[in-house]
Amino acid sequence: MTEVLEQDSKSAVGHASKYTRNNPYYSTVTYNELLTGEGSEKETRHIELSLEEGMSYTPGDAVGILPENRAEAVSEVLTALGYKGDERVLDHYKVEISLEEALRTRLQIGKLARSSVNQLFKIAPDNAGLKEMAGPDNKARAEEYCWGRELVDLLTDFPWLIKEPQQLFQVVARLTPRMYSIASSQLAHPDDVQTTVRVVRYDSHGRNRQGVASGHLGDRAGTGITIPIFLHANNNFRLPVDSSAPVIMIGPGTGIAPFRSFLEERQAKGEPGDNWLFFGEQREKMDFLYKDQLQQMHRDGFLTRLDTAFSRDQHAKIYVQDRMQERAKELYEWLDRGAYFYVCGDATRMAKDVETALLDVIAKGSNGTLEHAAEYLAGMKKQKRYQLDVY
């Protein structure tokens, strides 16, 4: 999923003082279609959202989406609690609403957090099962329990501990916005903001699950539906000020999103700098996101180089870092003439593997050691020529 870490809302762009996470703009979904083909193991969607005149963003920014929990999940929690949903509660701003609305729009009833286990234990300190998982000494056991579970599982395994609906606000975290990298340039699309979303669906502990925001966008945000959004700046992920500087972009999967924005922006401005994109996914036939647009940019000569890595199209898996190694000589030549290097996507493995490959590329290209490569990369970081948007 192209979901970036939430930043301080004061850094929002456009209508910064008008539209924020606490006062969002109600945008209309103007386009919501699958990017992945039939037979793909992934469900990746391209989504376009209307903007009010005056709202603005810069390539590298994110769009914040305030999701709702799906009706089935809300119903399951109400059943586990033994409530109807019309009970009255006060939300985080002391506004009186129904319990159903609270579960749908205010509370994080999806992925179970260890904090919920600890908070429920404070309500029921005599419960032996909760005691085994509560507190810092039992962190590992609590995390093992929470893995793959949601609030309904906790309420089902430890029933009748919530004595009144308002206690849920003590036990359950607030439902927060999800941040998605913007996949468009406003110069090319002045009236909307676009993003790329992988819909997360899985089975766990006997229940069908889905990502809160991605499920909302995948199942309940069709064309014409209105959803609350806001724009969010990411000043640490920016195109070079020098329009002639080369850029190298590593964007496997939905990590392609900000680089589509970068490319559209540079193309709209007629910037002369060379552009090199590395894109990776599972299968070319089903998973080549924005294939037609990227290949046309490449044919036109605007996208100087386009290297792809489709891991499941051959027996030995190939990833973007492998393509980097294969192109080591040319990559170092680009870096040596001042190229900016960008990475977007998974922080856990991909970004680390890409950095390791980059260090190797630098060492080989400069006929130096890995220690020298580390110094070279540190210099790039200091010059803001190495930028990450990872999650």
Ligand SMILES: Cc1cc2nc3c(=O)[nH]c(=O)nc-3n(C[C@H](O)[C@H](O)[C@H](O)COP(=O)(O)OP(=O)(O)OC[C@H]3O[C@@H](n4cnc5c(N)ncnc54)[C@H](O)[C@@H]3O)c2cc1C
Second form
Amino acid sequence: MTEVLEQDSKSAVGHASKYTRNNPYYSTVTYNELLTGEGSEKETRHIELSLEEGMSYTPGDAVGILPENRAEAVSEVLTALGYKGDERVLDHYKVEISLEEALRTRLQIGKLARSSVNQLFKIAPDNAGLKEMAGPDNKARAEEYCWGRELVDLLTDFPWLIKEPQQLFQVVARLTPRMYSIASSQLAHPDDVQTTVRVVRYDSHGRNRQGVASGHLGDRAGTGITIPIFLHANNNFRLPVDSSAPVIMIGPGTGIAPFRSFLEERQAKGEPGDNWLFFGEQREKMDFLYKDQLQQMHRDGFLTRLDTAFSRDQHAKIYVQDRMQERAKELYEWLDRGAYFYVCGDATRMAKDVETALLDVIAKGSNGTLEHAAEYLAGMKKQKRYQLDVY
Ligand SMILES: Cc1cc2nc3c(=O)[nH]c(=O)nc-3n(C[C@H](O)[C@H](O)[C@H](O)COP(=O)(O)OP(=O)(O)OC[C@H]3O[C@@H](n4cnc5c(N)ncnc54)[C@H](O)[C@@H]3O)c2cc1C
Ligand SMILES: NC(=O)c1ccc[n+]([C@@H]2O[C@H](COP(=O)([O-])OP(=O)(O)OC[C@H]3O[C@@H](n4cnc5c(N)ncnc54)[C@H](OP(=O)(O)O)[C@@H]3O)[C@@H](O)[C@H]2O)c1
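Let's compare: the form predicted alone is above, so bring in the form predicted together with the ligand.
Below is the whole assembly, all chains and molecules, this chain first.
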């Protein structure tokens, strides 16, 4: 996953530079609804957040959310430590706050990092269990332990090693903002920024877990709630400057987000370039995100082509790259007339498989070898006609 670097906030967008990750804008949630239907295995939400006049973004940008840990998670940690929460600690800026506030707003008490195991071992070097997982030689063992666990599990499995609350700042990483691709065009929605968020929920080691930011947005960010945000520019994911250039967009799952933004922008500007969207999800009935809007755009002839791949609507899985292969001839024709090719969503598997399919499409279309296809793709990359926003 792409890490959000400290410098990111400095590259804030347009007039929005006043607000950064360290000086966020307190935005009001104006809309927060489920996009997925009953029976879906996903909980994917459409969320709209107010902006102050002068805050601006460009399609392709992201919005950073500064989440809070949920009260239950904070209280579980306090119980494991035997503290009440009113103990005083110094935060990362040496500002004195209560331990409760630190656990809620400053510390990553969710998904456990290997560094926490190493740091706890530094505090308790005689602990045999920690010794087995600490240091570079035991990386695999520590990673296996951390998977699906949180701070509370570490504190429960290795109790009473923390002797004073301040030590938590040594053991636990800082709670960092989470990025979400912007799903709207400001030309269509001047006063807000919209996102498409899949809420992470799972059970592991006997506990219900949730992602800190997506859980916050899923459970505790109803209409009217305030949440700290900042806008983050992504100049490597941009619509073509030439408004007549065709665009091909591959956006399964939440990967649809920036393409909704691209399409709204091109529509608002009346750009003449052709638009081709490949969308994939598990089931058409409950997982076709933004179905009505996309189908309307398609009916209007603005979204030139709309291809969908619903992986679980039939026995054998069908993915976006299968649709690309089925449309190889036409896809290559679009590329040959200068189309820009964009991919957004899962970095680990989907983006790689889509690139493999793209190489195949180019090889077939040009009657060339895969070697030639690789050169063709390198040329596209040089011209910034192949852009990725994957995580
Ligand atoms: C540039 C960029 C754009 C993004 N755009 C979007 C977007 O448009 N929409 C979107 O939804 N997300 C997007 N993301 C991902 C998003 O930033 C967060 O990473 C995501 O929402 C999870 O954050 P969280 O705080 O909810 O979960 P966290 O608290 O960070 O927890 C997630 C972690 O939980 C663990 N975990 C998850 N499932 C399981 C399981 N079943 N078993 C065990 N452990 C598990 C994993 O370690 C995982 O990394 C984007 C990321 C980047 C970098
Ligand atoms: N860090 C986090 O915890 C976190 C939180 C939210 C989202 N994300 C990431 O965000 C991305 C989008 O998640 P999402 O749930 O919206 O959608 P997703 O998991 O990408 O699923 C969307 C569609 O893509 C299919 N798919 C699975 N493997 C594929 C492959 N190799 N090639 C092409 N398509 C494939 C899925 O099919 P099947 O499911 O039927 O196989 C599904 O139909 C993923 O990277 C996800 O891991 C991460």
